[in-house]
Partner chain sequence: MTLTTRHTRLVSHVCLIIALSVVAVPFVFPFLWMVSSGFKSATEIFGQPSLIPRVWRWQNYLELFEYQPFARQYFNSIYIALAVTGLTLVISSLAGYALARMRFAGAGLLMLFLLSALMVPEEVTIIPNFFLIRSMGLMDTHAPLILLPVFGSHGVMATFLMRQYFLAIPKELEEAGRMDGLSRLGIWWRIALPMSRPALAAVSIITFLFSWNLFLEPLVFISSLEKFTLPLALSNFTDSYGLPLWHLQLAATSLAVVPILIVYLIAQRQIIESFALSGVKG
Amino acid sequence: MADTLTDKTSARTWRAPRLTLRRREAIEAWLFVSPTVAGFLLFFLGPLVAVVYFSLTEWNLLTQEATFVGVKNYVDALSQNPDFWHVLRNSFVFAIGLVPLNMSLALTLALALSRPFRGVVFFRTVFFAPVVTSAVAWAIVWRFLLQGEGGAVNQLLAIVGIGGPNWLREPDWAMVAVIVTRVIKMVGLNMILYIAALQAIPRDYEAAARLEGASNWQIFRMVIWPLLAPTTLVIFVITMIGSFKVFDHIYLMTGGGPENGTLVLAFYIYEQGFKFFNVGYASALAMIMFVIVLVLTVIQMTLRRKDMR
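Single chain structure for the sequence just listed, the form predicted alone:
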């Protein structure tokens, strides 16, 4: 009887060990970041490891047979395939044409629309609307607008006595047409980023510069532009990466033509993988593009850090 009462008393007084505050906070933190970690593993790290493995194989998508060949795909791309260097040149031409034009136009629009005035919301909406427009619809509409004789662009040029070319069928103009339409499509995003950065700059800096007799250009060059440097770096990186990843505009407007004049690396990877079914070679090209973009990003960030010292 006494033993039974003792056992009941012991059962009531026993408690499970409580978690310490630090351990409970650690568990809560992991619960919060677990969706992001899972997404990173499933949608970035996993595919990246798979692409690295596929790039070391000769895998035909139709036969589903993979043979390990080491770095053969990389050697073929860099030394034995002249098309690769032509495609890489087109990719750099596209990036060099798009990035400065996009950033300069975005900054100009941001400077014009960062201050409140009647209708500023309307103009911001107009310039940002293409960003949220379907890329497929955008490319198809511009393909019709840029037709040779019946296109609306050439009809407008004819009104002022200018004979427009067949924009998407002439090698000298096709790349220009794709770059300009891509800039118009995406410039609104960078404009919004610049507007946010401009509105975060204290007005006291500009007022102090004006008291010292600084002109508008001097205020922009000596005050505003240095304070916009971090935002400019972010915009440069995302715009450059986007320029190397362009696919939809090329696919729908030119198909890489004419005469492979707009055949850029992302579209070339698609052709090799899903048109010619050379998955191993396409994976090697994807890794080369990844390294190129990574190197350019690191160089830009390194130069920016040196300027800040």
Given for the second form:
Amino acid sequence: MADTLTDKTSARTWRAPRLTLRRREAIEAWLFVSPTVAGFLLFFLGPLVAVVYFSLTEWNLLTQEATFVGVKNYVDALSQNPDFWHVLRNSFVFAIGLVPLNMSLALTLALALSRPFRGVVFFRTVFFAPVVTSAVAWAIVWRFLLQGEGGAVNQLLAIVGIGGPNWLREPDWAMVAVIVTRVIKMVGLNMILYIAALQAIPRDYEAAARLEGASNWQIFRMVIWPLLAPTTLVIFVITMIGSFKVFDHIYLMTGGGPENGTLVLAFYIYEQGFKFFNVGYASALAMIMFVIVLVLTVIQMTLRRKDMR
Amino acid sequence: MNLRRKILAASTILSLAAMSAPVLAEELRFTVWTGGEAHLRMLNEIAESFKVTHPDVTVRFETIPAADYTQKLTFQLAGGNPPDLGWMMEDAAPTFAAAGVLMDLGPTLREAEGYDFADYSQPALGLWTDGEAVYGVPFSTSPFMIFYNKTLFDEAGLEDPLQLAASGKWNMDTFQEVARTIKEKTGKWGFEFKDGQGYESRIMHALMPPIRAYGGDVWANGECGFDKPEAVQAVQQLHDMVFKDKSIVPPGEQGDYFSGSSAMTMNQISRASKMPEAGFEWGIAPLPSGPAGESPVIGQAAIVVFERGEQKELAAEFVAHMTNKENVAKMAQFFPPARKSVLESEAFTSANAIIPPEQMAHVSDAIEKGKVLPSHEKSPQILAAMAPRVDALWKADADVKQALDGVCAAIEPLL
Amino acid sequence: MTLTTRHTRLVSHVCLIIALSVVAVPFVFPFLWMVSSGFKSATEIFGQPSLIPRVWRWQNYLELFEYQPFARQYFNSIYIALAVTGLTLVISSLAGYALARMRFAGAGLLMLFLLSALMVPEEVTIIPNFFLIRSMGLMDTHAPLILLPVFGSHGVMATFLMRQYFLAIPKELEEAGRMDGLSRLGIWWRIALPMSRPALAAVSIITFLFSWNLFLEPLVFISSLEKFTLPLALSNFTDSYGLPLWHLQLAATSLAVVPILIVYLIAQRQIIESFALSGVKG
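Switching forms now, from the form predicted alone to the form predicted in complex with the partner chain, please provide the structure.
Below: every chain and molecule of the assembly, starting with the one above.
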């Protein structure tokens, strides 16, 4: 900080006459963003460029020997390795299952909890509590609760006469289980964001619509939902990216099993890079992941922009 | 090497001088996966006795929990922060040896005074040697044994496995029979796979012993053995026990042997340290024999020195000290030895404080006749490729032959 | 008339409470189960399920400290999370302020670049970062656990949150500050920051939780037990054979979760308000 100050004053005394106001502002601005930019270059852009390069090599983490192989890793992933498509499918299933469930639950809870009533604080607290809980703790506990016959979830279901499946041992149910437990863990954050947005909507809008005889649903559809659009976009992007990078939850709940039913991209990259030592292949996968997330975000943003017009 | 440098330079915008971790010149860092007090006390005693010849050398034992051991070790090696020496499990050995990160201990051991390298049983060294090169010295060559709950066997009115073994009737058929009877008469599980993890992290430990008893193998000479008739028969029997007899703890359930929920399990004798607190009468017996006769299965762990350590010569000397006759005899109270002289001595069978000598005799016997668990340079990949196919096997309606064909299809390209 | 409206209102209130209570079960039950299991023996956890332990094993809470340096690991997590939060606040509010209030060539491009960082999961860059950290000699230190979140996608998100909030501050206030002869840095420190308490609070909370929960980075960069952070330590309660020591693990998990929950309960009104006021809307 002291450096920034002296830099700036010396710049001022030295060359002040020559500097236009605009130029000085630009220099100051770059000083303000310099820590962010430096960190960005060092820990983000540099590594990202490196990933591109790594992805063109065959590189063993343990022997530390690298050979340039061109696009072989990409070809392997896309056309040779059946696991890749399976993993990609899992990642999409996870995202497609998680994002709508999370967002609709978050919105429903926010609508119920945005206005004060007796008990509102209690419920807001309850639904936000898993967010502040460590993901590791969450996964550890749920792994217990979701055991076959002895698990608490199935014992509760048995009370209402439902024979629950062996959650974490059936590929499809395991996917359902990791999605639902993840939603319970994270929905509180989106709920709070929606509550904040709802509270920012002036009451007059709703009152005016009500005067015109609009039903609750119409008010929601015509007034509230459009006004929530910017929040919805942000929540969507954050939740979607979050669902693609889910690692700890999978690592601890299922380890990618059973039958690779919950093996998602982020976990697969870790496994390839740090368990099988294929740094090159893992980097190619990472690039593919980057492109997917980028494309999805850009699509969503352009759609939204058109929508707004 | 050069390539790597370039890449690093590319990824590093600021060039920072690499600092090597400050290491005391005379301290050896030794990674182990035990945190047990008794184990560590013994290890420290051995380190202490090294001071007789190397007064300035201390050895620091660093515990890395077993579940993440190999992974963390990899990070330390790849991260440029290797320990000087460490324990290594048999399934990791070929991978690490092939990657050239293990030091050849052969010259040091053969020259060490009074070491008598030939005293080590050849089969026990198989995994750790390549021609003249020695990449590790096994400190634990521990056969898998049947642990049984005598109280439950009495309750069901059955002869226990040790008695059955004595009368030559302890085979795969009687194994299935007693497990079923236990389930029927006591309501407890007949058998639990090793540590209850036979469907997840201990697939090999669950499948290997019966397959060998039937005369099969999981792989050999680059060929998959899971789809051979012997293996199919063996796995079919396990499958029947899980889903027809319901005598083996099924996937997703808990039936902990050590807390009395299962009448039998399979484990190594180091696990006996858990028994005194178990609260029931117990014993150990050999694995049931099969159509191919007795075929004990052995799990191994060895001491290795890392090639990139800065004091590898000194570390190698410590290995020579730690695995000399005297210290191997000392370690035999916990870890079954691979030195013939110790194995055949009275000291070994009577050294174990928890297991009576006549049961220990079965352990020595198994070490002599047994074969080490299969391993492979690509073990991590093979296990990962197997796991989903084996998951498919453990379903009530699975076709065993088909599932095992699937296992072979998955691992064959890697073998 | 009034009686019936009051009546329907009461009924709908009760219905709402009941519906919310049902939904709340999977949010609350894991906590109850976790805390109660932390007092059980390993055997009882697998026995007949019951929320009240048959035998209260208080010694779980002593044994877990003997098993690994848990207090030290707890401290690591706290101090790392605080360091990450403090650094993030300073760096992201500086950059956020410049992006919101100052005109400079390249600002648009910079925004675009930073935005792209928001979209890249840590998994993508973890391998090159592994080599980078190694070449800096920082393996098995806490430095990567502080640097990567501060400068990674999370730091970028914080920058955006701050920028959005600064945009909403009336410009007139800053003009007044400039008249008084404050430099840019002075305006940032004396005017912009004090006015952005809700945003700073929201960023602090998100950042603290992000660091507190970090799992992949410690898994990859830390190998010494005494340098572990809580998430690693929790998954590390295993016996010498790699088997989980469930009772200790659950007791430790309770210890890791409950204090944070209590802080949250005490501060929850402020937390939710700061989110509402900060307009974390992007």
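Rigid core here is just the name for the largest C-alpha set that superposes within 1.5 Å across the two forms. Here the structure is a predicted model, which is why all the values come from computation and not from measurement. Positions refer to the first chain, counted from 1.
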Here the CA of Pro35, compared between the two forms on the core, is shifted in angstrom by 2.6
